[in-house]
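Listed next as structure tokens is one chain, alone, in the form predicted on its own.
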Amino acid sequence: MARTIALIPAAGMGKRMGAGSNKQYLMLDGMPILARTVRTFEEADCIDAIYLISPEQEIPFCRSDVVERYGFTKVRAIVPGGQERQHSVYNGLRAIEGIEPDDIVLIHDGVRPFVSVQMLEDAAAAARESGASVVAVPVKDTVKVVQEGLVTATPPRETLWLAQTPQGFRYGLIRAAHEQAAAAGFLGTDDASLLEWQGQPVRVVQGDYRNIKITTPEDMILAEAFLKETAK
């Protein structure tokens, strides 16, 4: 049976948060956002190992205040990030030890703390079957394509989905996609876009509207509301 490895990028600088510290370490109901995210992977039976990606200067803090403080035993390494998220993920892919081409890699944003074990299982199963998967939710609002302040198109809403993470891949496919993108100087918007760029199929897995990426102060308010609702 192929192993399932989690790769969790947490190397962003969080400029849009404006909190004076990187967003992944902001406290959410007494626990760092990143720790909440990692806890779900730690508790999921389907996850065999976890690799975190952090700015190099923050690796000691990440190790002491997240991995050691909360006793995460599945974390195998904390990998230095790169200039862009894509570079950080590529660093992480190269750092995974003993991985086989058909093993599954789940790549998940460190600041999406409301991911569920079910999402991890579904994304891994879809990637195992199809080679690549992306968790996503249908768009609720009408979307306009705008150029120079003018609407140029209104795509059918039923064809539009909001991509989330985790995104799952057979290791051989995603490693090759990152290597080809690096050689061509192609920078995708997410990991799945690298497979799309290659013409590879990507399976969509139903996500959850609560699986938000905490990026702005408004997201923190929403996250705290989700926690209060769950505690009732």
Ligand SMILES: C[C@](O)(CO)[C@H](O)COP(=O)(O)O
Contents of the next structure:
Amino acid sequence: MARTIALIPAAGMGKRMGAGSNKQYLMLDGMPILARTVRTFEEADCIDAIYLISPEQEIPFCRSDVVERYGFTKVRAIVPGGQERQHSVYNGLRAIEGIEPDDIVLIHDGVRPFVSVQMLEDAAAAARESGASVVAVPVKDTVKVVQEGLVTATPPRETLWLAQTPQGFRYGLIRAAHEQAAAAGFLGTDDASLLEWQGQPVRVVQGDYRNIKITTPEDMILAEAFLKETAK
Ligand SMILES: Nc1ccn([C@@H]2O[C@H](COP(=O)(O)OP(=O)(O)OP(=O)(O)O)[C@@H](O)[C@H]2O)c(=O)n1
Ligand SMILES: C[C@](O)(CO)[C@H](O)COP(=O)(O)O
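What would you give as the form predicted together with the ligand, now that the form predicted on its own is on the page?
First the chain shown before, then all remaining chains and molecules of the complex.
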């Protein structure tokens, strides 16, 4: 049976959060965002090993204040990140030990702490069957394409989905896509887009509107509200 490996990029600088420190370590009800995210992977039976990706200078802190403090036993390594998210993920892909082309890699933002075990299982199963999967939700608003302050298009809403993570892949496929993108200088904002760029199919798996990426200060308010609701 193919193994399922989690790659958790957490090497961003959190510029849009403007917290003055890295957003992945902001506390949500007493626990760092990143630790909340890793906990779900630690608890999921379908996950065999976890690789974290961190800014190089924060690796000791990540080890002491996330991995050791919360006793995460599945974390195999903390890998230094790169300039862009894509570079960080590529570093992670190259660091996984003993991985086979048919093993599954689940790539998940460290700052999406509301991921569920069900989402991990669904994304991994779809990747095993189809090669690549992306967790996503349908958009609720009408989306405008805007150029130089003018609307140039209103794409039909039923075709629009918001991409989340986890995104799941057979290792051989995602490794080759990252290598080809790096050689061609193609930069995508998620991993599925690299396979799309190659013309490969990507299966959509139903996500959850609560699986937010904590990006700007109002996302912290939402995250705290979600936590309060589940504590009731
Ligand atoms: N060079 C980078 C940039 C981003 N990420 C990670 O990718 C995820 C999604 O990125 P985003 O929310 O954009 O985080 P930041 O890059 O930190 O935010 P900003 O763009 O506001 O600086 C985060 O877990 C982030 O840490 C990464 O590992 N390496
Ligand atoms: C991967 C991602 O979270 C999917 O929504 C998103 O594309 C990351 O983008 P960002 O530019 O790093 O915020």
